[in-house]
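Here you get one chain, nothing else, as structure tokens; it is the form predicted on its own.
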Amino acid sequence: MPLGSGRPATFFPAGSEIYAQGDLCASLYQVEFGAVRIYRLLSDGRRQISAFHLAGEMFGFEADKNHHFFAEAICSTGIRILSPSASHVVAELLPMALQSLVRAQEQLLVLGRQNAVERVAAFFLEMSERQGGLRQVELPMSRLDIADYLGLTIETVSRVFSKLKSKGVIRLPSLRNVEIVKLQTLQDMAA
């Protein structure tokens, strides 16, 4: 039985929650269509995103009995909610847990940066490669969204999304949409 099949997918609209940062962990959740935001809020009202998933991925993956972040629907999302003991899950659990790991592991590279170039660069890289390798590459979250991921402001990210298209690096077809132009360029801001 491939992973997913079963139950149909719940619908949740742009903005809903889909757990809350200290709820029962029951069940994982794959995404089917949208995007979801994970995300902790700080003692000083800030929010921190520590990760995105896409169509196809899994999140709600705990040590422990309570989820330790929020999960929020970026846009319009269906979640399919699978009971962790199901064997088509268990079967192909591990795989994507470490997936999971290596993205984590990746993220806190990127905030180890100094610069917020290669921290945008490296998140259009990351999105690209998740999307098959594309060089249209597809963003359902904001601006802001993007800035509480890589730790920066919004006026900072959409600073060096203007000097990335003015170099000619990307093209910006819409404001949820990024083409990379110049690939090699980007690997190499990325490094």
Second form
Protein chains: 2
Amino acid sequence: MPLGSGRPATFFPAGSEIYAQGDLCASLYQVEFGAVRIYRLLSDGRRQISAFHLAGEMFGFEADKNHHFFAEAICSTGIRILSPSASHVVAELLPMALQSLVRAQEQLLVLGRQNAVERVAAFFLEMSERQGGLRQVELPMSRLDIADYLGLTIETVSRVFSKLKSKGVIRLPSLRNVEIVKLQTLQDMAA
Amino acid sequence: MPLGSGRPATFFPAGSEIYAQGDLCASLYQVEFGAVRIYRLLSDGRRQISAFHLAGEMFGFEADKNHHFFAEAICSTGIRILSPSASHVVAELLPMALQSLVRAQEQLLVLGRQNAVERVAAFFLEMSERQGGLRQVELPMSRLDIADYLGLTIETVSRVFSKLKSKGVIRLPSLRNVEIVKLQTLQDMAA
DNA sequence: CGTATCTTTGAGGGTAATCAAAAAGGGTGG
DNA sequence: CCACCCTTTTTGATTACCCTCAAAGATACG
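Show the form predicted in complex with the DNA, please, the one above being the form predicted on its own.
Full complex below, order starting with the chain above.
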């Protein structure tokens, strides 16, 4: 049984804020359906998305009393808000924190040492894995979100998509759906 | 009283391995003196250092049973090895994990969205802060380590050092010592 | 003092960013 | 259902930043 099932979920329309940088950390959150982006901003507006959260995943715990990040619904999203003091939540804190840490560290390697093609390939594989390892991958986020997650520009992301498509590595049945055609090639590309 | 004080420390010479990727996670580690680098490798040898650990800091906890990273002593280093089951260690796990998460997420912003000058400036400020906020900062690591931490090449790191020096923002009393002369300028540069 | 390693500096090239515009998609109202 | 508009995405041309390759200079160590 998933954490907090039975509690009501709150609905967030696409683009709406779940919490902002500076807000008090009052709760934990679990995605019921939809998707969430976690990000920071530089003073000149540059944005780095540090994580996406998909259905079933939890987020919202931070080291400080106040949030250092923004959280927004990417699309229509249902969120369960959990009291952080509930014992069954407390028990999950450490595993969740470690999971987030692994993801962040994985992302450090991508941002620090991989080129554009490798970043996009790694992104497709990550999204596929998190959606059950299927070849049909849904991308709830825009190209701009993907760019800000991968440390690239939207144009570069688009160009790499086109390149992988023309090479027959992926297909794009629609803007927000990717089909992985040559899995092995994609894995090789991710280095 | 620091964690595990009274237990003997193990000595690691410069460059020696503390644990390797794939090793079982058997312990937690606390730096007594010296410094440690935590890193991953890509198959072609590209290296990303995800963290440095200085005196007093702990490391070695991971989400999996096996280490996903390498840990090496940067210079002559003393390490206390702690049993992860000791109650006073267990109590520290969550705060430590969250602290590591914050650092990793901070680094994501640097690697994803900042240019070479901003990265180096942020690095100096981070090292200064972690050494008590002094203007005299010691760099136990080589230029190559710094480059692999900041996602740059050694040449670019060296050029930025020279540029900041020529602008009078920093002084370099020796290779491994930096003096922050114009703190405000450095902070502005870090964006 | 000599050698090996690390760091700095220089020249040139490549990848991704920027600037710009066309194309595609999505939503609304007629 | 279709036409229109606005937003997102794609594609193209050019620029800029950082990487690569190369060599000189500095530092550490035996």
